[in-house]
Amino acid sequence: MKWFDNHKVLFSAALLLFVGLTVLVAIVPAMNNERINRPLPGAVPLSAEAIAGKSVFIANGCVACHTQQVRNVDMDKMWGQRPGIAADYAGITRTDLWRNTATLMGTERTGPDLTDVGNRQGNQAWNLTHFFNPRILVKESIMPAYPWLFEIKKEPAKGDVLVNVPAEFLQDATGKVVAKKEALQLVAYLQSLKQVKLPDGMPSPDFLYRRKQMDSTGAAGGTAAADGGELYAMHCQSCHQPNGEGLAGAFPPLKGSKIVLADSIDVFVEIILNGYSGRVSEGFGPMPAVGTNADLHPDEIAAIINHERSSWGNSAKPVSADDVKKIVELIQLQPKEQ
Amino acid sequence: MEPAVTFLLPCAIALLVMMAALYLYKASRQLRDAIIQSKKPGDESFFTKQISLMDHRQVKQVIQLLSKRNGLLVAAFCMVLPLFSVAQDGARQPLFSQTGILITIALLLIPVLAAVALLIGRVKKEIHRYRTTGNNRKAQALAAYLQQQPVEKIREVLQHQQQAAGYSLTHNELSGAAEADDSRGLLRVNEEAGLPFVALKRKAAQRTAVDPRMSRLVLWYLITATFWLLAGTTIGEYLGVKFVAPDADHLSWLSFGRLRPVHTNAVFWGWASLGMIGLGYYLVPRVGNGKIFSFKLGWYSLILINATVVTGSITLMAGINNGGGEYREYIWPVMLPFAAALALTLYNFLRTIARRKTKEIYIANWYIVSALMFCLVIAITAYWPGWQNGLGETIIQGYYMHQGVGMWFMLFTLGLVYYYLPQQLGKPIYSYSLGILAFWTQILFYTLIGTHHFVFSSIPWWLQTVAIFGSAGMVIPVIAGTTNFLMTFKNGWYKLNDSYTLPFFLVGTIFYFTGSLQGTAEAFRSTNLIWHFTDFTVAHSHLTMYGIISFFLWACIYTIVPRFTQQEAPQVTVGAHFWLALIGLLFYTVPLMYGSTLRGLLWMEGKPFIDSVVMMKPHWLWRAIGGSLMWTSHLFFAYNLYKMMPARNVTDVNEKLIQVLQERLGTGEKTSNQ
């Protein structure tokens, strides 16, 4: 019998395989994730206004750009401190009646990962500067600016939240430029992407296709060469610019700054290390934590303070890594604040 | 590589290139001449110079000849392209141990290569028809002198060149001086044959008339499709622009975010969406010997599917989008007008099929009926709540995304393939198996790849695993579809020289083949590494929502509309639209793969990001270059589709000598004119 001459048991059995196929390789897994992960203990629900700021980032289709996944890959290590989990998505649920779930994790990386942004770059000044025109901060970026998230206002009120944007940017609009709270809002999420630790005793997955060490000493275990130019680029570029002269009234330049030309670099590692807010009565913003987030080694440290001291005319003795091992094992000793 | 190959290699590319560009040097020179002979004013030493040399046959076997020459050349240079290609790409060469770049350099060399050769083709014979028409037109001036100079003088060099060729024939020995009479209709003279700019191509068949209520429905599914090719291809266009100019605008409606949804969706639901199902109306009936359940139905669908699409952009660019999967950001409100058309569309060409009068189902059918069951399938699993948690939505998202392109957009187009190109050929598919063995394997295989968009991830990996295998699977119905198809060409090839249509069908074929294995290629572990993430992913699918379904449905509508209307498109532009969308694709896709091997490397090496962006620029820049050829060529698609509408308010001669007649004679009797 030629049954695929019958329209009906043809049809069927294509209908079923396929079916069948997508129970196996969507469905059933889907469901399976649902049910065998839970959200880590010390993953912190999103606060009212995050929830605002994240379905600003949803209707503006961040995600086009934007990931939101660290990969098991060891080039995704510079955008968390270790690959993600099936927990960590597990506390995202369905929007609302109208939209779907949204994890974010996006398909392209047109831009930077956010994973873990909140702890890499979580400064509102540099964020609200950032929307309003990312060329600002970052000559080379295209991605889009976001103006409507701002209002000029000629007299702003009091509570108004400023925003540092040069002249250049503000075509002939006179006044200052005002965050509206989409905008704030939107800060507000990016500030909470946060990768959560793991508890202790869970073991976190590997780094997979580690970069081969490139160490022409043959010391053992010796890692490539820092570059200081190359790490200055990833962690202080954007704020203190790659003239090294910071923004007026936003980020402090470093260029001629008695703290990077000291002799002493006690201060210096402690700042890159845990981050400084000794500065904000002056209107410069906190610092984050860059060393600590990106978990910065320190040779890395040392690399990247010698290109402090020995670019954009500051000139003063360079720095070995041994000494800022020492400082950091120090610092490292040290009861943490708070 | 060996020092010693990286330096032969670029002087023998440098050799073999400076060879085929004297060769093109050398062909332009030789169309020029022609031309300027051709156009040459004539005085008395040429014609006397003429006739003397008047046999016909010498002047052919001379051209004959030169074209020979021409040919080898012509090998020479195809044999340099591939050399020149890989060096191109190869010149960095760590990537050379990569087996997935390996094959993807391979694959790419396929379109490109077809490209050149048609091209070639093309320059060669239009070097000959100039030549031939040069040569026609002295014939034509020649004899206007002859008509013009005094009949003695005439006498006397015709008796001097009849007594040096001793004796000619008067050519009509045979046939006899009697106009030649063409009882059967079988001849089409061109009678205001002039110097032709582009190659005369066959005109599409005269072949019985088309039921005009399905004519009219299948023009306005086509017709509406236009639309949003064009208007989701100017947004495109606008994307690829934003890439290179940020600040283009910095209006909230036109960002970039938005905005590429609406570019995706539109070109999916609105443009490849309704052309399918447009020309699917026609085939499905067709190929029973039967005729459509439902027009009504028809235009339900239509209207719904439009409505989804309109309400759909409009929505994104407010800023009302479902969470960010790609492809699926229409809110479920927006996307159920289109599961209702499917619905429809699938009840009626069930219904349609349950009354056919042929036995078997044709193959085309079940590739169609099957996508919109699937797309339905597809369509409920990515919008049910149910099992949409955490990365539930992931792993569906990745299921949805490429089942969207494999089951419906693949699935519906490979079955208007295996009606329209053989339809084309005049002869049937090469083989009925290899369709029904590409069709089981490709749901087995198909089905299993989504994932493969998100290795890596936290998704579990035997998931992941599972993607890759399946991906690697695909290999089986795509060669087996490609087989069929390049099978069914055979002992047909020379009808590609003489078609507007089968060029198309050629390109879809190739981009099939290519395309199709370059998602194999990038399925792997080792190759995701480097390009997932990267603009490779899109430079991939447009190369196959463009080079293949795009292709193919621009061939299926040249096809069928001049069918409908008796209108055809001026081959000028046909043409025109053919190589713009070709060139551009190559020109859109091969520096953004090239450039995001670049950044996916730059990545690996743990650079700074940025410096990946400023590394893209001039590869974004040739984007949207690339981009904009392909934009032009959808104006010209779109010219060629209001050409090619139903001629209105013009009086069709014959028609209207009839009329004319029957009013002097007033006999009331009815002709036909069938």
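Positions refer to the first chain, counted from 1. These figures come from a predicted structure and were not determined experimentally. First, how it differs from the form predicted on its own.
- Both Arg120 and Pro205 are members of one and the same rigid part in the two-part motion between these two forms.
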Contents of the next structure:
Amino acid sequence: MKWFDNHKVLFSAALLLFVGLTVLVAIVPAMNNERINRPLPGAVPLSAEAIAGKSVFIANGCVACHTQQVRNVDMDKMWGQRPGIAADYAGITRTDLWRNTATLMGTERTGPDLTDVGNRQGNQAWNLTHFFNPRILVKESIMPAYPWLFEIKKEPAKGDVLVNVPAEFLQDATGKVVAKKEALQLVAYLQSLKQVKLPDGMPSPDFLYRRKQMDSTGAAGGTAAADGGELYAMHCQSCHQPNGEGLAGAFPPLKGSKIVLADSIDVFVEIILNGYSGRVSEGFGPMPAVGTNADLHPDEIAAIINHERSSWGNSAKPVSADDVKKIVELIQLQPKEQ
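Form predicted in complex with its partner chain done; form predicted on its own now:
What comes next is one chain alone, with no partners or other molecules.
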């Protein structure tokens, strides 16, 4: 074939083949995916602060250890109320003209999945303390500390966001720990990560490979009793600590708490279900709606309550799942404040 001897024809043919394949294999399918997959109605676009925080997230290598994908397997139920779908990522755009890094789904789950971390742990004070040194809150954590996102000031300026750090973690430094703008942006990004509820009538994908539970005789198919200690470790321990003593100036203690030990558990159930912000003026951060966000059932809430009422020297009478269920039903019937 003579056109092999003409480099202009040869390179033009190769270029035409490359462009044609790119259009057919990459561009057309991408446009089709964009057409059929739209963001869910309740999805909120990232704020400018959160977009900057996403860049901080990438720059500090967080994506190496944290995923943002709830798989359709039962073991992922703790990271979201449903498996992820394409629409969850449809509103994510390119970082800029030259860089894609749009979705940060990740490939390794060394640390917790962050798909719904804005609901699960959206407390700014907790996140900032955790970034400064994760061992302050989770003694066994293998996550690295990020002290360069903070500075020590002897005289903090008005408007500075102070971080509660125990003296033993300051390495003889004197002054107050202040969050830099990068730390605040990173928190803003994490607070924006919330799994959006599906529209009414839209079927939710199932979690597969559910583990069989055993009844008291060891036969499959029974309903295992909720483990209060395990549920506490999963949902409460990172703030209130394994010893129930919380963190001074940041998270209140449950050990000796009047609410925990009270004869009436109405307020206790309300706090677990819908969160609490009544002690913000005392320096304590607002508690997220753990029960609602994690879709805890009355028997699970009762198990957490009984664990807290019988641990760390606490001694109060146990409660039943039926007691909790009645209170939950009353709370859910109350009109929501607008």
